[in-house]
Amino acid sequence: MDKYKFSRRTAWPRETNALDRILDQLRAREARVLDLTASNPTGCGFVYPEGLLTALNSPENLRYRPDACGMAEARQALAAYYARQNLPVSVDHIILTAGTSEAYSFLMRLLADPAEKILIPQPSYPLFQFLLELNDIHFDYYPLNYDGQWHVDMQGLKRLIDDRTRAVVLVNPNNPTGSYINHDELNALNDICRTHQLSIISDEVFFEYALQPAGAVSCIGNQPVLTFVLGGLSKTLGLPQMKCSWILGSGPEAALLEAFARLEIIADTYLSVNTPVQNALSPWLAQASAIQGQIMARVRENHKWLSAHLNKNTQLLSLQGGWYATLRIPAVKSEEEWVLEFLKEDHVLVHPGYFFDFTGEAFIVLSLLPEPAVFQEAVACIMKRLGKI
């Protein structure tokens, strides 16, 4: 190959691992493999409200009106969605995006400089390493622990703050723990945010779905510091495909007006959200129930069963929220050997805790979404296997 040169920062580790080898050769034997990885709603069996796609249909459609916030009519739809849940949120402090990579990827331009830090959470889901490569941004992971719940380790998270760091990015629920943030929690990331003059971005996409709400807090509206609540199509109505997600802004009114401002130049740059979902928004929203009804019954039905049928040797992590469950297997194999040997002799494939950079062994991660008799199919081959040890 000419020796082209390509930037560093795409240089990332490209080779099949074991996983996805014996991964393929099943599928190229057709064998039928048991999913508890997925995480894709509508491959999952949920039924969308009849007439969701007539939405699309608007001769609206045909109309190009640029706004580099989102459609106003749209924004408005997002407000009207929240204040139902009594989360008031200014149209002028939303922003629409197409999906919350983008989202993320406007606030890391707008927050940090090249070689700026964010912190991120320790367990959590991977993709933040790529956003913060692609846009040149350092990280440092902050510790979330264990004691019979999940909890932000402040003190862990002080520690990692220098001259360098811009901002802390939270995941409410945290995908996988489940986790949601709590006043005690929020009150003191405030104090710490506000001191070192860093802002927050909380990704709340799974907010909606709570087992134990009791004590979930969102960001919307948090005013002590500049902070960015994200949430998008891809959960609150379990259609990924349409790509539509946003930005909420909320915090110091010189701040805020000064970050608008700044996001409304970013997203004029691309105007990347498509026309149809704007104009779809808003009797899609008027439907978020419907489907969201449908997810949290499945979730709640698989945790029940999940629960009710652990062996000795399994420990299931406590969970808040989201679509996730933990569970702490015995460490006489790493994860990597576990997974592996679920997948070759059983048929099953799960995350091993490593994927979300669980810190020890051994962890595995089960979605809650797969219809119920693959997924009991699938635990039961699971507590089978652990009880022979």
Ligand SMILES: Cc1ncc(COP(=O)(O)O)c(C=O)c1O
The other form holds:
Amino acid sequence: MDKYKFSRRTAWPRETNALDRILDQLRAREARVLDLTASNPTGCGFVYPEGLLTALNSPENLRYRPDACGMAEARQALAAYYARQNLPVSVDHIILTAGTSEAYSFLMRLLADPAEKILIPQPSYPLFQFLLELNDIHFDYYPLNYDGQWHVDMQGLKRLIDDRTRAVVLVNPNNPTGSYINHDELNALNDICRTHQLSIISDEVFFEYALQPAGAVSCIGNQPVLTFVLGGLSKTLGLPQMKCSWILGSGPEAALLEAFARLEIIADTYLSVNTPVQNALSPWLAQASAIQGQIMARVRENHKWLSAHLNKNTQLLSLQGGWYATLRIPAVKSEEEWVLEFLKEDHVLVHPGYFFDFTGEAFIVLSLLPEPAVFQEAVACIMKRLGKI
Ligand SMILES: Cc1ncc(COP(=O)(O)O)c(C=O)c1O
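Form predicted together with this ligand structure, per the form predicted on its own context:
Starting with the chain above, the whole complex follows.
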């Protein structure tokens, strides 16, 4: 072992933390844990249409017809799915990938050389650091500020740009703040990115889950700058296990052509999306509303219940969409101490704000996907404990 060398980029700290240790102890005792971090839709009691599995049983699946960008029929099904939402997507500007992480990696490889920089939002999705490190890319956080609504701090973002910056990542709506970009912000971002020749990567995996759909602005078809929108089956159909995501491109024609010519070679090197899923995409997307309807109803019900059962010490931050709710709780203890106490005393598991790189304390993040009985019981425990302050 001593003689083997491993890359510096994979020398991550791997110690288990106090929360993991308590969770392991509780699970070893077979104690019942109320898990408000649960965000895997396949474990949250949704009823998937029976036809989903039938669509996999096709003789076409015995034929391999590799296409680097994804099979034409699958890309046409995606373009049709977005056309039904009045979002223009060209079949030639779609690349299928095996999950959103792979889509991010392809784009990082396309846009930046080692040690160049991508800007990512804070707070946001905790996987970014790993994805960036694995691709040898540096990053800076640009702030999202809260004043009753979440806003991108455009001045803060602008100050971070230097000659090594290559792209800005948007998460739209953001995980976990549930905030969508608005028209003014997108215009401002386009101005900044056009001036500095930066691309936009807009992660819209949760886009369909808006509490008020009329207010949701997508970057699909964004023309002023090179733009890559990410979506995937894990949220659009609640099927993370099917491992299929996509990159939708738009922007100035020459840059877009060059980008897709290069992306096609990256994708051709892996050919990672399996055939059965691509053959099933058209019938599956036709059933999207059956799954999205159930998930949206669950999110609304849990959000409504949470709003109605806050105590005077707790603030529910305003939410426009997505699957998570953020609570500001009294900073008389650290987030770490609060989440350990919820788990130890009440057997309720929540994410601390620092997991998503919130600046300042104390925040906790709850998944809105758990079944209402579990969600309500867990929230009642949290409120009771916070009510004792
Ligand atoms: C913002 C965001 N993007 C991407 C993903 C992952 O998607 P996938 O399962 O397609 O890799 C998640 C998962 O929770 C997410 O929160």
